[in-house]
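The chain below stands alone, shown as structure tokens; this is the form predicted alone.
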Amino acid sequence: MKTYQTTCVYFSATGTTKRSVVEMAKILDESYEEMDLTICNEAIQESRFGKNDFVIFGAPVYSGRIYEGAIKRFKKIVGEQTPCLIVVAYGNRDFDDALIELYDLAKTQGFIPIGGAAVVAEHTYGAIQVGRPNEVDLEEDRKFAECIKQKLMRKELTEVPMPGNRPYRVGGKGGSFRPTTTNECIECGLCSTLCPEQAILKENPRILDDGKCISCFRCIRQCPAKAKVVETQEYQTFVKDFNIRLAQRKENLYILN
């Protein structure tokens, strides 16, 4: 039986995408490896994978597309007819063209997408599907990974097309809401270190580069002093309506043949 070295390659600003892809990787290979591409792409080196590798690509959905910064980083990952699984995480609205976009990218980079998943995660904004992926979701991820594991035992690995449209819808860019810093800031610099686009000044983490910020809210989630906030009336009005519109739970989608 052929065995594969599994690597999960992901962009995950708030950690929810990472939770799902890592849970799948654990089932596929106890000695799985991780490539976290969330931090700014200048430091990311080109990586190549062969036919004995298996890669899980994971990315969040930004307005129905893969975030364009994640796309740039994934383009440094090259396969040699390497089987892969593509996973997108979305905040309970819709994944739109994100799966097919990641599918197309994987193929262009030399990978064979043998399966895909669109998993629901807590939305970055408001209070939508808080805590997801939860244990029920992760158990579904594990069961799907078991199915992928069985497929990897076949002699021929078939490609699986993904839902979506070409040309893709407009999306994939950051949001417009900007965090501010309260007097609780202890200037530890963690937000600057973890910012996916280096939008927070290292010398003074209270200063945000508006042009670089993508509204991923990673700084808000990670700040140990809870000093990063979004308190504008515009944001409060937006999330009040958003919470209502996206209140109905959606289920994870797993695609395999």
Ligand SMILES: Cc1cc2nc3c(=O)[nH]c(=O)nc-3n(C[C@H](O)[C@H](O)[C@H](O)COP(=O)(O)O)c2cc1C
The other form holds:
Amino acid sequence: MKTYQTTCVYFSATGTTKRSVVEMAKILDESYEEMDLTICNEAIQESRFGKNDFVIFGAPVYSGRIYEGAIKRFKKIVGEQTPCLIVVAYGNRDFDDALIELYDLAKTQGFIPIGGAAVVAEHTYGAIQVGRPNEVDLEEDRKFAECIKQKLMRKELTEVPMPGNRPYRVGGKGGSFRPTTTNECIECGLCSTLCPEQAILKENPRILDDGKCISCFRCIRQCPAKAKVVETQEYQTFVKDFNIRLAQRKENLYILN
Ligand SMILES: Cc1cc2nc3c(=O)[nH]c(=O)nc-3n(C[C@H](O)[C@H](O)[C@H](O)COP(=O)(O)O)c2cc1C
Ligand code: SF4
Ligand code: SF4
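Switching from the form predicted alone: structure of the form predicted in complex with this ligand?
So here's everything in the complex, that chain up top.
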């Protein structure tokens, strides 16, 4: 008999966080549900979870913090002493204060964080740990989810503290690189629909609102014509150095007691 209904609630601009949380959810509950909060923002309705729910929160690390747009979305999700798992995906630099920040937020929203993970994923910029989470990472995710499942079955809803510092470091904002559009654009409008911050004009997907764009590169990854690019000299120079600095592989961290 199933004890908890599992729902993954995530923000995932380039899909890496989503891959890990969904992999974990599949182990916990074959009829898991998904709440993908990446696209909409204002349109998100408040959602409430109860004692028989289990929520997996997932978000990417932006400058050592949870992306602030994800925080805004998560504030509409409310628990009632609902057990949860918190997962942050980071691009092989560091997760710094992201886990503790998500842990604090989950508690404020009425959840009990019974475990957490900081998983390594391909970085948005450059070519760092390309393809991660890969099959080896996902196998680790599955094993961790199995341990969480056992904990839930034993009804051990003990809270697990997360590493990090308070006050949190400054971070959580988007980056400064702005995609441009090449002549390959077929004006399908997909980038405009998928942009998490509605930064791409619906009537003309070549036009970008600089102030709204967070450099998440979702439009670049999703464009079917590969027409969204960042080609500036500044970006080329940045990634050359970045790829070298972050070349050393990091391992996933899973936290449970
Ligand atoms: C603006 C921005 C800031 C980032 N800051 C960090 C960071 O501080 N540490 C890190 O390891 N990765 C950082 N990353 C990389 C992302 O955390 C990583 O690629 C993550 O897997 C993206 O998740 P998603 O695919 O679910 O969007 C950053 C990415 C962006 C776009
Ligand atoms: S997704 Fe690509 S092809 Fe479609 S409108 Fe956007 S830039 Fe053009
Ligand atoms: S326009 Fe900016 S915010 Fe929107 S998807 Fe592209 S990179 Fe992300």
